[in-house]
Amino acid sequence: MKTYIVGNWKMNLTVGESSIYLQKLLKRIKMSKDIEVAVAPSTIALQTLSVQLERNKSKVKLAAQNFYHRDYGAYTGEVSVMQLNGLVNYAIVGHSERRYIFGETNKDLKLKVAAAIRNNITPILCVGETENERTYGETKDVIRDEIFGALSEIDAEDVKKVIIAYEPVWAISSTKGAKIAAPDEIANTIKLIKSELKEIYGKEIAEKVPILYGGSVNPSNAGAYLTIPGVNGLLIGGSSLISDHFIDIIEIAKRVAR
């Protein structure tokens, strides 16, 4: 299975800054068949970066940070996943900031996952517990609810087109008082995610679903996270905005893969 390194730029960088960043990235990294690299810029930068990647014949992929589940219609201000087809290979679904700031529910995310698959875009489904949920021992219930809720209408064939990212909300760098997740905590939750997938789809299918880790990932800890059993890559926030850091993490991923 490939190792996925995905940079989520969130609401940062202008179109020009995004283009300059990408050019620096393309000049400095050498792609490896074992590593899949993707960046998720703001929606307004996707078209420009798509042309830039095509012109450079690069294998770096693009991801959307968000989209609406309807393919078209009278939804002022929204961008449909159908409109993203041809621009992106991946789309982030259910990031904690979408859940807790914008109020997206498991029902919303179920529709988004289905829409992405329908339009041949790989959804990166984010799951993870808050600090309070962790403190009160609710991690298992939260993970189960988020996985079952988002995948309830996805069959065994289509779930192989999904990537899951475990992002404990309490460990995300933009979260107030964020903490560093210990490898054993991450390993235990990865086992839990696999167990839930196995319960729904069976062991053989569950093993084919890549699982990423995200939460204050940086060049200092990326190698340790990538060696945790069951971790197939990283979803990176703050460190992905610093090109040197993101490039370092890509190189670390290559070494770990080898």
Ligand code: PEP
Contents of the next structure:
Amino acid sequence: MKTYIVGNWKMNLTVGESSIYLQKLLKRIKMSKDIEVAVAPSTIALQTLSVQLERNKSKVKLAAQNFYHRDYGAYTGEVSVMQLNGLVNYAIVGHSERRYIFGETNKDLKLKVAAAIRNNITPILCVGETENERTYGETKDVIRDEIFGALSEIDAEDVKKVIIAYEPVWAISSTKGAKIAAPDEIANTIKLIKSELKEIYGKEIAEKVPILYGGSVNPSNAGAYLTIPGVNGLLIGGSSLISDHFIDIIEIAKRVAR
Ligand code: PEP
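For the form predicted in complex with ligand PEP instead of the form predicted on its own, what are the coordinates?
Below, the chain from earlier opens the complete complex, with every other chain and molecule after it.
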């Protein structure tokens, strides 16, 4: 399986800044068949970056940070995944900021996962417990609800088009005081995710679903996170905004994959 390195720029960088960043990335990285690199810029930068990638014949991919589950219609201000088709290969679904700031529920996410698959875009489904849920020993139940909630109507054929990102909410944004998750704890929760997938789809199919880790990844810890059994890549927030750091992480991933 490939190693996925995905940068989530969140609501940062103007279109111009995004384009300059991408140019630097294209100049500095040498793509390898073992590594899939994607960035998730602001929606308004997708068109420009998509043209830029095409012009450079680059294998770097784009991801959407968000979309609405309906394909078209009277939904002022929303962007559908159908409209994103042709611009992005991936779409982040259920990021904790969408769950906890914008109130997205497992029911909303089920519709989004289905919409992405219907439109040939790979959903990167984020799951993870909050600090309180962890403290009260609810991690297992939360992960189970999030996996079953989002995937309950996805069949075995389609789940092979899904990526799961385990992002403990308490470990996101260490620059804002988050904690750093220990490899052992991540390994245990990833085992749990795999066993939920096995329960629904069976072992063979469950093994085909890539699982990424996200939460305060930076060039100093990326190598350690990538060697945790069951981790097939990284979803990176803060550190992906610094192009040198993101490039370093890609190089680390290449070394680990070798
Ligand atoms: C994220 O928000 O998905 C994330 C992993 O952020 P950070 O890397 O900044 O913790």
